[in-house]
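Given as structure tokens, the chain that follows is alone and in the form predicted on its own.
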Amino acid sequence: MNRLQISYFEASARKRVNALVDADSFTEYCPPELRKTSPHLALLDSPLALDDGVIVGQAKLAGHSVLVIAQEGRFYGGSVGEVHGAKICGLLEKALAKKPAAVLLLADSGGVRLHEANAGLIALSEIVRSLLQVQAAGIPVLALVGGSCGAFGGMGIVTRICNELVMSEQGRLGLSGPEVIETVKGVDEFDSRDRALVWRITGGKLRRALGEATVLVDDLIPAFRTAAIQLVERYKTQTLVADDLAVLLAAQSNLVNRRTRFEGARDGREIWQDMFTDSARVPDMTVEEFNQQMSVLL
């Protein structure tokens, strides 16, 4: 497979995975011959995945071992049901048997999966507690953002407790997407058809001026590898220690100053414009530009 021309927005899920970790390497755990799909679709007559939208597995990345998770945004948006859950669930509680050195979550989905949502909703919470779990027993988890659904709702919520997420400028991530915005508050508050007010709200460029993304690369997959491998590597010399309470109110701190700084703004170019100086360039900046913009401010 030829890497280099697979754009991490355009492939599907599995094409992601096997590009991604290192050739012939990736083995899934309940696979689509399994037959796990979701009961409450079937209920509905709505059309199933035998996958339910989620692949797990565990793969090698440049040598190291690895356990995955790939949404598949194709399928009802990547959002989150019971047997979707549950997959996850599971690989997370796979990684404090197996120990691999990261836990890689390739999040694409918008969020609660509306068919089943009390079922879903459970399965976001306990998501949340196994990736703790994950993160205590010292194991890092990596998000990556740059599909076409991004990363909303409770997968946002889920995304920004990983140690590190890596985006690229087409990914999205945010809490409420502009589309469940502009139904409860109207197109003047946010105008979901205006895909440049979009991204420049909740893309890749404005999450990583904020800080939100530790990481900013192309859209290209072999640029997500070579970031992720990084960081398995950085976390391979380091230990993870759990956040204690210093740590987890110096973060609030900054993000009580950062509310203050940016309290007026309605739009990424104000905060650009709070940031940079030839903020009108911010958009058309290539990824390496706006890198060396952001390596100055920090």
Given for the second form:
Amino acid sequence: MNRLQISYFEASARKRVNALVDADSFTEYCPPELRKTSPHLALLDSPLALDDGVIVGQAKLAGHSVLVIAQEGRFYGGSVGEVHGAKICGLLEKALAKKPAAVLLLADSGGVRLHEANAGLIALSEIVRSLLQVQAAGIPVLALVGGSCGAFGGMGIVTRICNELVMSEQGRLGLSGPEVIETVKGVDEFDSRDRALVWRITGGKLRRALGEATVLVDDLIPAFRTAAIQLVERYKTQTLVADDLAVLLAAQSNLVNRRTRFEGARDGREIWQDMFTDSARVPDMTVEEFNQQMSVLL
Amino acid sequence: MIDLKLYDRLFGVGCHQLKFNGLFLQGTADIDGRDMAVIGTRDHAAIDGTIALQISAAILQVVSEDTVSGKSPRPIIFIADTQGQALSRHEELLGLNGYFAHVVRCVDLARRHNHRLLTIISGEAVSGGFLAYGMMSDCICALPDAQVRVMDLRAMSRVTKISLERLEDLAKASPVFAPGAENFWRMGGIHEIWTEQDNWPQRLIDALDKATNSDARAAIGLERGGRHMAAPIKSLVVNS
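Form predicted on its own done; form predicted together with its partner chain now:
Below is the whole assembly, all chains and molecules, this chain first.
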């Protein structure tokens, strides 16, 4: 199979990591051989994974030292339980000592693992605090989102705290998943089976248009790799400082403005109409064309 | 009329000045001459983008005021009462997760500016709304009637396809998935549970004095026997 054709969406977490970083450069921490599985899933007689659905370790990316976190969306939707969360938290703490060029977070998760919900929620809050410390230490954290579970729940928040967010069009990002909203609020509020609608609300193009995703790439692992390399090299040349009051006040007014500008909007189409002259074509645009139009708009 | 009983009990009658705007509240309190800022939600608020921005604006205002005045940074008391995030297509379209991330960043700014951060859970603390600000502070305290959860067992049973009876049975032995402040306490996710008999202003002052800006929750969870894996797995990865 041609390495250039590998879909990021279709690949497993392990395949993503191996194809993303420099060949044979990945060393896993807390690998499957150690059998650190979830005691809580075991108690419920539920299936286990030897890596508890997340891979953490070190690697080289275009020769630069990086630490990597990759969630496996096929294992309980990449959800965060006690062991899974502790591996991510540990990796972030490791970054404080090791000072890599960047931490790459390959998020693919619906958020808290309900089978161990309390542990998962606490773990997510610990991940957030560790992540902020890593950034305050001047180490950029780059999120990559293009898997089948996207990044939702607590992982949706974590992803938006990262310094950069690389997404594919197939990637999805949000807080509450469409199914949850439909279950609680009804199908009129959100029809989770309307795939086109789901993508217009949560998908990569929408997130890029709103400026949340900082890079939109094709659904190919090499495309994610190229974007990650460019970002790591950009951060090599600039000093990362923690957000100060002025930065956060500016962010505040941006978020206020978005609510005013798109007051009452309930469909990505309304965002396209506001931004693009040829808004009807947005869903059909190639990533290249979309990015080209965005570069004019921004 | 907003019932002020809770705030009277927390800070003392006449010791707080709070402004209420919808389900959001903001103001100051003074316990024995110690000034503190108060930010919170009430009546089980569903946190939407508007409330998230009210919380973040209030935090930024406190940081800014104390920077300008040159006074030592006041503690910030978060009063968390939330049923979780608002469930809405509009909010999702605008990226509610990003609004929550902004709140988290503002809390972090306050911490880096040496504001001591304390959360008091009154009413409910649920999932995403709790994660966004209540869980980010240095010390998390629950009032006696506090309901803390990710999801109720019935909904959990639907999603996990494990029978409700089985979940209820397992919940007796394990703090890991069942709702309850006590369960979160055992896992280190809540530092203190106050009782009805306690002198709350005194407990609040004591908690502020004890709190530090480092996150020791994994170690606390291990010590209390509610979370055995988190601390050792973290160490295992850090020392790899």
